[in-house]
Amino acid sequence: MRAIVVRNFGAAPELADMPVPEPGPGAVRVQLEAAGVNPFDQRMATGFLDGKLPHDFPMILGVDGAGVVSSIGPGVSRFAVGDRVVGTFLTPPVGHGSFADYSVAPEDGTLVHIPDGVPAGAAAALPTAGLTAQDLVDASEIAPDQTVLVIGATGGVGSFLVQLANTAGAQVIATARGDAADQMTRLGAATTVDYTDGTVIEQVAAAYPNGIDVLFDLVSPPEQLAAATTLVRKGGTVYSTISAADEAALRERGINGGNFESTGGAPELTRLLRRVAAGDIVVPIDATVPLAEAATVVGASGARGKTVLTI
């Protein structure tokens, strides 16, 4: 089958022939038509896991995707052949990923189905980011008109983000190019702050002089983003997603919060595939890439929104 590896930690990705899977116990094979492109990928190609988790080589890439049950294990009792499936393709040992034609989960990892009206390719662009843009909302148990900025809203979670503050009636304020404000909008977004037009900190504190509620801050160092936590409220909360907050600080200035991890597993993948199937969440996929053509955009930047592999 074509699948695309990486030889050794820090090599460039390549398409390659490798074996079709076999499911072991409790685990199904899923023939994949679509994977989703997420900066993970590229951490776990340069050995972001390595000493935390086994790995093999050739290490196929990819921990999003979404395709059709085409072989089930001993004991498997979730799924049949012929199931539409989405899910995450991360188990020990690492590098049997979902940029490939096939790839195997266990069926009780985060697996499920795909609710009708739903394109593979948007399922596939969900477990990663929106898992985790689904649970920062939820840890930030955000009130009725709150005011939450998010800082890196073009992007795959922020994109998510946007939308699901918005919808949990937040005024969201959301920061990007000038010429993404209408995307923003449509996503949700009650104000736009354009990060090329002036510093973002007095931009939002010029508009909202009382400080905000919540700061999700998705791409910041931790010099930018203990700058930016002078507008969020004492009370308030702010949560980093690439481990730039200071944690300690934040609680001798009364802020909640601090370095989020994503825990959501099927429970949380499966209600957001209902809110996308009933047209409640938009699934912004930026670029659609052959599974050929995945080295090009592995580890790239830029994107606004998703970007998803055709298998």
Ligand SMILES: NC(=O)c1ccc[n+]([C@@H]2O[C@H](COP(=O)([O-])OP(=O)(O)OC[C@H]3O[C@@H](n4cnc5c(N)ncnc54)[C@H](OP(=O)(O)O)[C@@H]3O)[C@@H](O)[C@H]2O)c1
Given for the second form:
Amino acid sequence: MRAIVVRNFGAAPELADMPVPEPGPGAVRVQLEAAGVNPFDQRMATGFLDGKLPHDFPMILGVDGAGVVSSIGPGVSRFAVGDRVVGTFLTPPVGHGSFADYSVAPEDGTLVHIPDGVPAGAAAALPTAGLTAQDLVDASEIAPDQTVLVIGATGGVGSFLVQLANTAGAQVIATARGDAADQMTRLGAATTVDYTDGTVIEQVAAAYPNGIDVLFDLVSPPEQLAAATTLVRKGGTVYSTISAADEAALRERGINGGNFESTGGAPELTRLLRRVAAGDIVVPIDATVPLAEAATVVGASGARGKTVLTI
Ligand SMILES: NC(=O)c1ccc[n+]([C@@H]2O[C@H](COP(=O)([O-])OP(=O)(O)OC[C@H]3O[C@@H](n4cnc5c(N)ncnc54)[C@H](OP(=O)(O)O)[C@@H]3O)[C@@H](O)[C@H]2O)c1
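Same protein, different condition: the form predicted alone was shown, now please give the form predicted together with the ligand.
To see the whole picture, the full complex is given below, headed by that same chain.
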């Protein structure tokens, strides 16, 4: 089968011919139709999980994927051959991911049925970015009319987060440069801030002199995050998805939150898919790229929503 692999940590991703995997007990094999691209793919390729989990090389990249169940292992009861499914394909040893014609996942992992009417490409864009956004909004318990600043809003997580925070009733302030601002407004941002046009802090402080309630920061390193935190009222919430928060310093200032790791699994993914099927959330796909050209988009910067591979 075709697969996008790296032959060692840090090597460039390449198209390779790999054996079709067989599902073991409790696992299903999915013939993939689409795979979502995330910054995490590049991190995995450069060894982020080295020392934490075993790896197989050549390592097939990709975590998020959607397709059709083509084979089931012994004991599988939740899925049957022919089911349309979406989920995450990251079971140790690392290296058997979703950037391939086929991949295998445990039936009790993050693997769920795709509702009718949701295309495989849209489904494949959801697991990592969409679940993280939904988890962030759930964790911060946004109340109607609260002000929520999203720094790094124009990428995968942010494009879902702006919508979900808006749906929760928040006044959303989204960072965006250039014409990405229009997209943020369409997704539900009340205000956009161009971070290349003066500092975000000065612009937000001028527009919201009484401070904001929630800061979701998807991109700022620790010093910048600490500075942005001064925008948040006492009793407010700050989350960093890149482990940039000094949690002790947040507590000293009476701020909730901290470093955030998405824990969303199958039930949360099903909930998100229902919202997509109902039309409550748009899946913001920016680029659709054939599997064979995955190397051109893995690790790319300047995302506008999600990039999806067609398989
Ligand atoms: N902890 C978790 O559970 C978890 C889960 C998912 C993702 N993450 C992490 O969260 C981060 C965001 O993920 P993602 O999928 O949304 O990434 P992404 O799709 O690459 O989006 C990042 C966005 O941030 C913008 N950006 C870059 N520098 C910026 C700055 N200084 N100010 C404002 N915006 C800026 C980028 O566009 P421009 O450069 O054009 O402005 C891009 O649109 C990644 O580091 C990812 O690994 C963590």
